[in-house]
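To begin, one chain is listed below as structure tokens, in the form predicted alone.
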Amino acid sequence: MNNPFDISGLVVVVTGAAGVLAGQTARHLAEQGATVALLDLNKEKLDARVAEFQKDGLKASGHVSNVLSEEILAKTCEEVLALHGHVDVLINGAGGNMPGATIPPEKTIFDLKVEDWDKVLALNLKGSLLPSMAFGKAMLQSPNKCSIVNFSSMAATRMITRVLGYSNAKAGIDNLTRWMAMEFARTSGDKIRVNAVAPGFFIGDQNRGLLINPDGSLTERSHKVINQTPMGRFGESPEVPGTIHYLISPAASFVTGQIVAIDGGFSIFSGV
């Protein structure tokens, strides 16, 4: 009997692959037999990650790219196709936040740096749309059933203080995911499925200052998060890839347009 979770032989493109969650996802999928094309703007970090993968005998290639450039993405897609023959999966892992798009405790929305808000929306939302367009065309020529997985966030649906730009961008990701899922299903049947994962609170480089004090203790904000999370802890980066593995596997062949929470129950708890 065929293993419905078998992803060996799939060619997976991961943007933002030098980052924590996208990088962990790329490694997990490579360890499960996928060939992974890692994309990132930071050549130094990208080269180091690809070297780690190849040292461990994993099938991986590195491609310096820019998720905000149609021209560069088109060239990157050509590189991947020339190297691996086809594209089956796209993980839109590039994203992030900027201080100017947040509202510090002593500030109000009237202090927002709109230019930074623009940049955060572009990086997260446009930075998922353009790769989907570039690699989606290639997927239509693949011999395999294909899928796209976007990165949403709890900030998309729960009103979380301070992170205005990031929240707005991830709400857009939810809509984009559902819209593309509908569009691809109508135009190509089950050839390309589109879903998203919505991680809860994971401590990373971008939010460490908000959640961890200099002495290593939890901030007041962290305690609020933990109190709102039924499991009573933060997520750990290795807990994300398994859900993505499922979404890109044959086991999820009738799943499209879904935003899957990976949050320890944060999104369903009333606090009471």
Contents of the next structure:
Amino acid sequence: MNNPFDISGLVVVVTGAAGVLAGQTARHLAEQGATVALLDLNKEKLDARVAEFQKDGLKASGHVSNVLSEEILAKTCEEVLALHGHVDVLINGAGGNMPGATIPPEKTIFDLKVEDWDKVLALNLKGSLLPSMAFGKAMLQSPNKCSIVNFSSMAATRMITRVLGYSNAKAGIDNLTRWMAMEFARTSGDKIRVNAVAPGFFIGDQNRGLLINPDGSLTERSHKVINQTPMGRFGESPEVPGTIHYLISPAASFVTGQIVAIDGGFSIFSGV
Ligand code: NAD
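Now the other one: the form predicted together with nicotinamide-adenine-dinucleotide (NAD), given that the block above is the form predicted alone.
Below, the chain from earlier opens the complete complex, with every other chain and molecule after it.
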């Protein structure tokens, strides 16, 4: 009997794969038998991660790349095709926040560093659009059914204090996901599906300072998050890859344009 979750024949490209959630995702998909091409700007972190994968017998290759450069992405796509023959899945994992695009407690919107706001918008939004264009074109030549998964966030739909640039960028990701889903479905039927995951609160390098005090205790902000989360805890990074596995598998063959929350109920809770 066919396994609707079988992804073993797929070549999966993961951007930002030296990072926390994107790295966990790359690992999970490789463990499920996919061939994974890991892309990141940071060569040192990338090399270390690819070495771990290869030591554990996983099918993986590493590619230093930049999601903000059409030229570099085109070269990376050629490299991946030369090594693996086709591209079936793109996980747009490169993304994140930066302090200048955030409003600290004692500041207001008038203190925003607009250049940092631009950078956060570019990394998250343009940094998902350009790889989708580069690898989407290659997907049209693949013998397999293909898909793209973007990373949204709770900040896209629930207004979360301070994180202005990041929220604006992730709202753009939701729109880009739906727009690309419509476009690919209209122009290529079910050849390329496009979905997104919206992780709730996971402690990572970008938000550790906001959620954990230097002494390791939870900040006041953390307590607010936990109180708003019916499951009463933060997410753990292995909880993201399973949802992505489903979204890229044949089991989700009629699912496109969806943004799936992985948030312990944060987004559906009234707080009462
Ligand atoms: P991370 O910060 O751990 O890793 C991001 C990676 O992207 C880094 O390895 C970095 O080197 C790489 N990168 C940065 N600029 C790049 C560029 N121009 N080209 C290529 N690579 C580049 O992030 P993560 O925790 O793995 O998050 C993955 C995605 O999930 C991001 O979009 C993030 O915004 C989103 N997200 C994270 C959380 C969370 O709580 N951690 C919650 C919601 C959404």
